[in-house]
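What follows is a single chain, given as structure tokens, in the form predicted on its own.
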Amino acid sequence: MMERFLLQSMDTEEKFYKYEEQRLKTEENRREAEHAREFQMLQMLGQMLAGISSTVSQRSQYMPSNPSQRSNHRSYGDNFNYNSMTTLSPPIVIERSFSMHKTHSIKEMENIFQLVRNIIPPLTAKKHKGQDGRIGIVGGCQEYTGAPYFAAISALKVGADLSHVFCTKDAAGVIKSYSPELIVHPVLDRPDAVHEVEKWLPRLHSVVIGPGLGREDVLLANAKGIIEKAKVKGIPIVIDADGLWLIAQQPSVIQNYPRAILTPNAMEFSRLYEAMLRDPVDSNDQHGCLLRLSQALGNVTIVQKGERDLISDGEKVLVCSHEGSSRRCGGQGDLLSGSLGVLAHWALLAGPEKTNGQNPFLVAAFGACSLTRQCNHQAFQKCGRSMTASDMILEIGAAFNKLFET
């Protein structure tokens, strides 16, 4: 079996760097129109705007009042449907390039950062340990302790109170030696390892599952155990790393999951997308190949990392081009995925009213986008070609600090 996933990942690579190099030729052209395709946009939403109100209104004449007919209606709260599929309208993309440094007459585009900072929890002494999450990530191997580490260590420096980390027992004794603060369970490997992770969930807030999960059979077979758990106690997943190499040989393992969000690379989402739509990206068309994926998946959220990170629900587009910087050293995406479980439980717990009745994992998204983005900018201004995951991992605490609370 093991044989079979090299050589599929093998083509699939062969066909990715193809990709690769097409995409490459289209971007500078892309690029040159880039600011008139802005302009246009900013034109267009301030057309879209001037008539939001006289939409609402009238939709709001047709909306069902019985309970019973709003039962198909999309909810991201206590009461969802796996299989609940949504009749969808021409997608909504909201884009906005980020900069410290300038300002924007357009409201609706700094909206979306500001539903950010609405789900962010105050800080108040009346509170007890827990209350601002607990976070489980479930990955670590012989192989790969760094990763488990840099995301947990992440949620916790974002702002959750507790973060638990269920590795292997080879991977156990290494991650503690990172950092003290992380609760290690060193069970992964284990033949009831699904049942000992089962116990915990009534606790966690979230859980990331995949990062320096690994691919032997074992370690796969039970993040599906532990990602079929989860679902039923209604818990947002994050899926990174190779918890989206096992959604991509079974995707039903998440497939109208409303409260999972994946975060696949370049290559990961190809991978992803021929698995579900047989078909290759198609470099000139990323937001309608993200759209469809999404929609294929079950409108669960994806965040498409790359220059720009795309999020998508299968419904809209979010674009998030916050300042990074040229530096792309490993780690980066586990900060990501860290830094997502936390802010994903932060906007289911705020509720319609601090996200403006959005998909509360679209705004999680963008902040943890930003967030990693703004990590690495100060990073590199601090370490340049020499930055590291671990100097990005410093920068959290001011780097949250200038995006959401000043």
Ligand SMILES: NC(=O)C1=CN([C@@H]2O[C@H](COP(=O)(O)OP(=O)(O)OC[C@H]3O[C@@H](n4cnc5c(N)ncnc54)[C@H](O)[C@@H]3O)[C@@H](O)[C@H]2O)[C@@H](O)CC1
Second form
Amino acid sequence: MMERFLLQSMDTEEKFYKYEEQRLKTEENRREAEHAREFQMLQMLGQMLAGISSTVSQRSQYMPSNPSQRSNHRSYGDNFNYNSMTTLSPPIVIERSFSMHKTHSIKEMENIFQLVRNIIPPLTAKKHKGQDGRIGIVGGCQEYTGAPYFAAISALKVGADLSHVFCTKDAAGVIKSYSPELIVHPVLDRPDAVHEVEKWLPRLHSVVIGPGLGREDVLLANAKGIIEKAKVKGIPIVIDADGLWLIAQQPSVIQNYPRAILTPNAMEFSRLYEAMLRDPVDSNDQHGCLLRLSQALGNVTIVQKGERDLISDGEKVLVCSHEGSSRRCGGQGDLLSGSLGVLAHWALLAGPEKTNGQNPFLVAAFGACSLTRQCNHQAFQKCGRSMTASDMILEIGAAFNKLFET
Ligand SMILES: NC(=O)C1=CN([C@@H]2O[C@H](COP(=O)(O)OP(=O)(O)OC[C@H]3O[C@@H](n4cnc5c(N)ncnc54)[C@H](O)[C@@H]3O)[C@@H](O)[C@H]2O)[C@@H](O)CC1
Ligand SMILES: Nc1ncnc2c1ncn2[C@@H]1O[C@H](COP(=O)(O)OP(=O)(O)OP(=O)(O)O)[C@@H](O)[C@H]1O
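Having seen the form predicted on its own, please provide the structure of the form predicted together with the ligand.
And the full complex, kicking off with our chain again.
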């Protein structure tokens, strides 16, 4: 009876959240429509003045003009039907780079920063707890308690209201002891783990699968089950770390799911690439390899982390080389995946007007990469070689303000 009551109240609360979100979104879209149109016109004008008219026409026409390509054009909004996305994307590729080190592209970099700013929900007195994001992190086992903590606390510090960690029983007490802000569920090594997490999925806006998950068969199988359930609900899924190990073994788990974002480091990228393309990565053709991997996985978004972060949906490549530092401590990728969980939700919620028709996940990924690098830069200024992921997390607020709240 208690369980039925809890289920009913969760259901009612969820309906309320959905209704409220819909209402706020409609209201905000109406308010911002005019601003978006003005921004678009200013942007086009600026680009024309900068003498890059050919780029302008490609950027402003994200919808392909050729009807055969248009049939493959994806919708990321609420009405998308990912079952219709089972074909690979057309071989036509638009490649675009943004690099701080090239003076001619600073303007383009600023344009995409502006899109990130557009998706950030306003802080208003009308909102209730949860509306700016309820994020779930699936990971955390006996060996790795830091990674899920870094991801979950980063999500909160970027601006999510609630951050849940679904981890093993061993890890739960440890993670709770790091932070009273996190909601920690010791369920991941239970036989009914998938069911336990599934109960929470209707309340979550995005899930991050993999930080500190480990590679035990039972945990990987549970992660797979959770991914399947999240896909059915259309929840954005960020896959990182050991979640990517799972995908390298069983790519079909995520293939063709348009709301998936994979965040491999160099090693994880080559594992995925070799699993999908049956070839080693060509280090002389990083962009080509990234495009091919994304296409082979059905145009999922991939963030290839490294000296420069390369972001692609199989159609475009964005390059984020925002200044970081030369310090490479563990946990930076967790900060990135947690932040991305929030930004992916915000980008979807904002809708195509705010992202100027760009793939919202490209915008979100660019935002998360820039933010991670800015945190790295700021923390390194203070700590130098002693900098750790925790020092970077302390910088999230200031870094976010500097990049996006201007
Ligand atoms: N404090 C913690 O609990 C942490 C736990 N972590 C977890 O540790 C587990 C294993 O993660 P790993 O990243 O070690 O995964 P892997 O076991 O796949 O190792 C990746 C390897 O690639 C190497 N590598 C990374 N970038 C490279 C580059 N650009 N060129 C060449 N080699 C490169 C690394 O040195 C590492 O040996 C994951 O669950 C992860 O989430 C990490 O997130 C770090 C922090
Ligand atoms: N060589 C580099 N130069 C500058 N920045 C880098 C470099 N390598 C990585 N980074 C930064 O660190 C971020 C995380 O990348 P990294 O390769 O450390 O991920 P990871 O191995 O998955 O991290 P984690 O330790 O959390 O598992 C990147 O998004 C990028 O911002």
